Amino acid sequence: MANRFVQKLCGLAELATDDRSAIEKATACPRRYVARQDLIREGDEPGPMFVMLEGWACRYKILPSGTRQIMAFLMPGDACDLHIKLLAEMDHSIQTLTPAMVATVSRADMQALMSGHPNVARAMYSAQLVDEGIMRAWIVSMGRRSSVERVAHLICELYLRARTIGLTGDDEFALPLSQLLLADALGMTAVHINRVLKELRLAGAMALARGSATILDPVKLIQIAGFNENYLHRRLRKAL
């Protein structure tokens, strides 16, 4: 099976054979994890970089009142914190939202991985930036745009995201979130993520299923978010 952190960084930059090979050697010993699984909690001391290879996780925080906020979803290739180890403790928990295969890069590997290979260290900055891009787009969804408008535009982001790493069909891709999951995300209830989600697919822009998503008419949708995928940086991809 591909290892998708490698087909992302060959994204952002250009991997040689030895650059590839040694990024896989880094996560050759993934660990299996069940979904609703913590990875480190808030508070925990910071260890290794984690490296999603299957399945999904998210990042969040748990308020005082017991509500949950997710600020960001992780998906096969991205990788947790590359300079983490440097904080005394986590602000924030990391949670697999599937079953997932998630391997660990010590902080000393990930240093030696990319002083040796430096086409390696430029795609990890890359990875960050482009990561920094998409919490600012988060804010800006969060602060400003209506419920709909962020609704769409998520979908829009995860869309792209997915297809970077080519785990998309047509029109359609794996989309394993629930409307608890999303509504947690967008800063809405289930009950008005519901809603949006029936306006949306009457609209004829698209349609949630179990597991997938399906882009009925992505200028509609595009035009609905008002999505612009400069954030996301895919110029850098030459794969795209």
The other form holds:
There are 2 protein chains.
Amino acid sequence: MANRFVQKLCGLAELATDDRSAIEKATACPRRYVARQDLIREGDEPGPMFVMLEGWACRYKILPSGTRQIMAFLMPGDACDLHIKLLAEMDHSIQTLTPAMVATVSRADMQALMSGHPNVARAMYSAQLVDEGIMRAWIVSMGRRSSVERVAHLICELYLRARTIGLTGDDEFALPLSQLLLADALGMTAVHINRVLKELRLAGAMALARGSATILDPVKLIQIAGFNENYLHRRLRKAL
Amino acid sequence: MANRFVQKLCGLAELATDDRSAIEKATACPRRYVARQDLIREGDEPGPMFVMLEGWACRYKILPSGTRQIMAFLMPGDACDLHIKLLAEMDHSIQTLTPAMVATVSRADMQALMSGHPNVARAMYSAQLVDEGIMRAWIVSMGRRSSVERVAHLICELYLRARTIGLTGDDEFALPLSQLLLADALGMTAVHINRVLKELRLAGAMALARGSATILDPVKLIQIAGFNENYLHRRLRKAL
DNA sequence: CGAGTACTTGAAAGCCGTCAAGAAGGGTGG
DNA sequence: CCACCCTTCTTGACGGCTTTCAAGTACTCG
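Which structure goes with the form predicted in complex with the DNA, now that we have seen the form predicted alone?
In what comes next, the whole complex appears, and the chain from above leads the way.
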């Protein structure tokens, strides 16, 4: 069974065998979570870093009005903030969306891993830069894209992210997100998401079934989304 | 003349005199820019890290439709991405908004500075965590806040950020942003920003003049915005 | 098999964008 | 110093996208 964290980091730097085994060792004792379980809540004191090995999670915030905004999806291979221990309290919560296996790595262990394995450090920093790029892309989507474009763009992003960790079929991939979750991530209502999905399905671009998404026409979907994958930085700098 | 970068980092970690002088040395040779000048463009190969010493800048992206989305405002003391050199190309552009003094620090110099001064490293990492918190807050604003709330929230944020680097008066602070810039940052049109500002002015919450903002009623503004300053992490962890 | 959640669809209201036109302010050149 | 121009700001009218409200259907889990 592949360690998705190792797999993801391998795409971000040249990792030797002992780099990989050191990463695996640091994440060797994951804990099992059920769906809809908070890993940490807004206001909590940050603890060790979380690493998603299986299953999905999200960063979210509940507003005074009771509405929720999801700020990021975490899929297998994704790690939470590197130096989070420096902060006094969390400014958002993190919750599993599916049953999940989550490893925790203390800041000391991560420091040791990174100082002993420079290429692991490079991969971790690159992963953080990609995460920041994704946040900026979300800001762009929310600010300047229509709801149809927004949905299409998110699906393109999630498909590519899933593909880099080997979780996609040919034109289909597992997407354990309800329409309500998509709505909370895209700043829309569940009702409107439903209408947009219907429109995308009738256009022959994509279809969303319970638990999986199907890309019916990649070119059309990319065109609708105005998708440019550069912010995912799949092509990294070869040499420093 | 205060070095705003030093001033900002001092708020993020305990810095000794030699820590501060090392930072000042690394940013000793800033370059002058005029307003509306790109520091770096989407697609460019990342170079040294930028540090704003005077003046404002923004991160932005132009969409195929020609519209612009601003993803972050950079004010004096703010630094751009730490490890950006790891990426092959920029996924967005950075442009000055006012005449500015900008220092550049090579990745090697920054590495040396941080490894020789652990508390500077802590401050830099904390600054990055705050920047990420700000991005998430923008996502929340764009997704779940009305236009009035959004404008109020941004003003609250910018006021607090300006205050930590000593750039605020009692109830007023320099805000060199046109209504068009605010619109591009908040995902609205300049026309609607204008109406919202009028509403906030008539409500007695705040007023925006050319180049400066006045907080007429802090309590009311915070209440309208639903503002919680926790994401700016002004209260950091005392000890590790 | 029952209950709750998720999905679907329609109708109406409202927020915000678009279009248009004019006023105000700042900078430049004569 | 003034005239001119351009950017920015301001306001009104209209239209459209999205939300809200409501009701009904399908699906899943206990």
